[in-house]
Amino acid sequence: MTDIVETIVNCDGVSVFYGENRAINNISIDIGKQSITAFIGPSGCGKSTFLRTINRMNDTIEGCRIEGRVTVDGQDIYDASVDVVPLRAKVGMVFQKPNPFPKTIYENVAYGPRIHGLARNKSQLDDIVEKALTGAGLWAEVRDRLQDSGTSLSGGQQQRLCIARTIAVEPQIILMDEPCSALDPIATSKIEALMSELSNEYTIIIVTHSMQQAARVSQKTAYFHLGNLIEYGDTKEIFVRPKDPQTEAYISGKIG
C-alpha cells in the first residue's frame, strides 16, 4: 500500500521570463509536506530560478515575470491580493553563502520575529531564539556568545544561525539554494544531517549541484535541463532507474 503524501506546493504550467528569454519552461511539479525535496541539473538549466518562484524572490529581478500558477498550501502566491512580506516568513530561503545580519547572534535570530509580532515580550524573544538556535543545531555552541556578531561565527555556523534565523518565524517551508556549496565536508555533513532533522516539522526543497548530496538527503528529486523538468520521482528510482535518457546521462556523467 502507497503512502499517500498531502502535498503542500503546487506548480501548474509555470514558465519564467527574463525579458523576452524563456528561462524556465511550462513547469509542472507538486510538493509533498515535510519531505526533502532536490533539484538538481547543470549549472544554467533554471533550478535556482524555478525555486525562487516559491517564494516570489523573482520578483525583485528586473524584467523578469513569471506564467502559470503557483499554490503554497491552496493559496495562489501570485495573486494580487497577496503580500510577499507574510508569504516569504511562510517559505523561508536558506542562500549559497552564509549571509548573517551584521548584527549580534541574538539579534540576527530575533530579528523576523520581533518585525512579525511573534513575541509579546523580551522572555517570549528569548524563548523563540533559544527554540531556533537549539532546531539549528547551535545553542550549544553560541549560547555564552550571544551578543557576539553573527559575522564572528565560522562559515558552516553562519550557515546554521541562517537557518536559525530562518525557522525562527515558524515557516512551513524553507528553501535552500546550494546551502552547502561554500562549505568544508564537516560543516556539510552536520548542514545534511539538520535536514533531516528539520523535515520532521518542516518541508525543505534544496537546489544543488552534488548528486550524491541529493542522494543522501531527498525523497524525491527533479532533474533540469535547458529550462525543462525531465523527470521528477522517488530520489532512489531517479539516480537507479531514471526513465529518461538524458536523466540517465545526467546521473552517469555523461552530460553535465
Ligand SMILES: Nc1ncnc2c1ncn2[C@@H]1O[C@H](COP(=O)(O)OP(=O)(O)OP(=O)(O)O)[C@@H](O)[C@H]1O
The other form holds:
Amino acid sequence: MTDIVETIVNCDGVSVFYGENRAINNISIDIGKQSITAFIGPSGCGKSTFLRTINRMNDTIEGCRIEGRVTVDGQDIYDASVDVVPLRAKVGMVFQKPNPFPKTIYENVAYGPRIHGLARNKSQLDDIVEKALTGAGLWAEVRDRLQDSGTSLSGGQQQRLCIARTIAVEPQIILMDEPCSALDPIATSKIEALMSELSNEYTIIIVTHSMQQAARVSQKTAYFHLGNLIEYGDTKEIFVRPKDPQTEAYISGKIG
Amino acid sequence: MTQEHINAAFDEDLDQLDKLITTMGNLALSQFIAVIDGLSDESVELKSLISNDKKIDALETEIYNKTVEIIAIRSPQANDLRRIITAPKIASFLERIGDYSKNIIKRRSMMMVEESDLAILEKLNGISGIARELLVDVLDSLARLDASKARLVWEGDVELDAQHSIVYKRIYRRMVEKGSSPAEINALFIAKNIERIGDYCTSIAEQVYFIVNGEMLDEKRPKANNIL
Ligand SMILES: Nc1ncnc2c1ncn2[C@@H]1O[C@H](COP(=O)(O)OP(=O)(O)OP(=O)(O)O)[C@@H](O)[C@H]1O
Ligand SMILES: [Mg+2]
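Got the form predicted on its own; could you also share the form predicted in complex with the ligand?
Once more the chain from above appears, this time first in line as the rest of the complex follows.
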C-alpha cells in the first residue's frame, strides 16, 4: 500500500445504528490528506451512512446513533464542544442529485461565505464567488449570467455549481455521494477532471457505483459489504489484484 | 474463478476467448509433435504443416481482436482483466512456437539422411522430447489455470537448456574434428529452435502464474550452465 502521507480523517471502531439496526459495523480507517478515496460496495452496504459520519450529517436523521471515534484533522468531531455548522463547512458535501438553491447562480455560491463571515465587503465576496466558480470549472460558462437562477443550468453545470458552493467556504474535505450518477459522460468527465484538480488542495471522498469511475479518479479504494469494511488499499491493487474474494466478485460483476 | 458473471454475455465472451486459445494451443502442439515425428521420419508432410501455420497466424489475430472487443465492451477487472490482457501475449508465444516448428521441419528437409547423421538426429530427438513435455504441461496448466504446474514448467526448462547445451557441444566438437557438413549446421539450428520453444513454454507459464496470482514469477529462474 502506498503510505498515506498525512492522515486527515481517522475513524476508529465506528458503528452506526438506525434504531435497532446496525448499518455500520466497527469500521476503522485512515484517510489521507489531499487525495481521493473511493467508497464502493453493493446498494445498502452503508457507504452513504459511513460517509455521513465524517461531517455528522447523520445527526439530522431521527433515530440514528453512532459509536466509536471520528477525528478530522486531529479533532474528535463528536465531542460535545463541536459546533456542527463550521464542521460542515470544513467537511463539505456534494450529493447525488444536484441541489442548487432556488436563487441566482451568484447567491448559490455567495450564501455560504456570507453566513460564515468570510468576506468583509461586496468586492471580496465577488472575488470569492469568482474563485469558487473558477475552481469548479464553471466560471467561463456562467460569468455573463450570474444573476440567472441556479436551477436554469444543465445538470452537469448544476453539479459544478454545488461544488463551487462547497469550495467557496474553504473546506478541507469534500464528501461526494454519487456526484455523477445523474450526469452524462461528458459532464461526468468534467467532474472527474475537476476532482483531480481539486485534490491538489482538498481531500475528496467519493461514493460511486461506477467501478470505472473509482478506478479512474481515486488513489485509495475501500470496499464495503453489509456494513463491514472488507478491503481497503491502493486503487491500482484493488482493481488488478484484490485480496478478498468478495471484493473480486463485486468489482468483476459476479454473483456473490 | 468458477463464479459466474451477473451478465451472462460476459461469460460467453470469456468462453470464446478460452476456446480460441485452446484451439491455438492444440494446433501449436500438433505442429510440434509432427516436427518430432519428422525428425526421424522424412516423409512427414511439409504442406500440412505450412497450412496449419497459417491457421495459427489467423487465430492470433482473432484472439487479439476478441481481446480488444472484450476490454472495450466489458471493462474487465481483477482476475478477469488479467485473464483477458494475457490472452494476446500467450497467443503470440504460441505463434512463435508454431513458427519455430515450421523452421525445424524446413531445416530437417534439407538434411540428407546418411548413416552418420542418424546419431545427431537421435540427440535432437532427446531434447525435442523434453520440449514436448514442457509444451504439454504448460498448455495443461493454462487450461486449468494451475499456477503450481506452471511453476514446474518454468523451473523444468532448465533441464532442456542443459540438454541443449550438451547436444550443441557434441555437434560442435564433431564439426571441429571432422569438418562441418550441411547436416551439422542444420542440426545446430534445429537444436537452437527446440531450445527456443522451451523458452516460450516458460513465458506462457509466467503468464499463467500471473493470471492466478496477480504477480509475476520474479525470483531468478534456475539456469543451467549454458554457453549460449
Ligand atoms: N434514514 C434511514 N433510516 C433507517 N435506515 C436507514 C436510513 N438510511 C439508510 N438506512 C439503512 O442503512 C443501511 C445502509 O444504507 P446506506 O444508504 O448507507 O447504503 P448505501 O451503501 O449508500 O446504498 P446505495 O448504494 O443504495 O446508496 C441500509 O440497510 C439502509 O436501509
Ligand atoms: Mg448511498
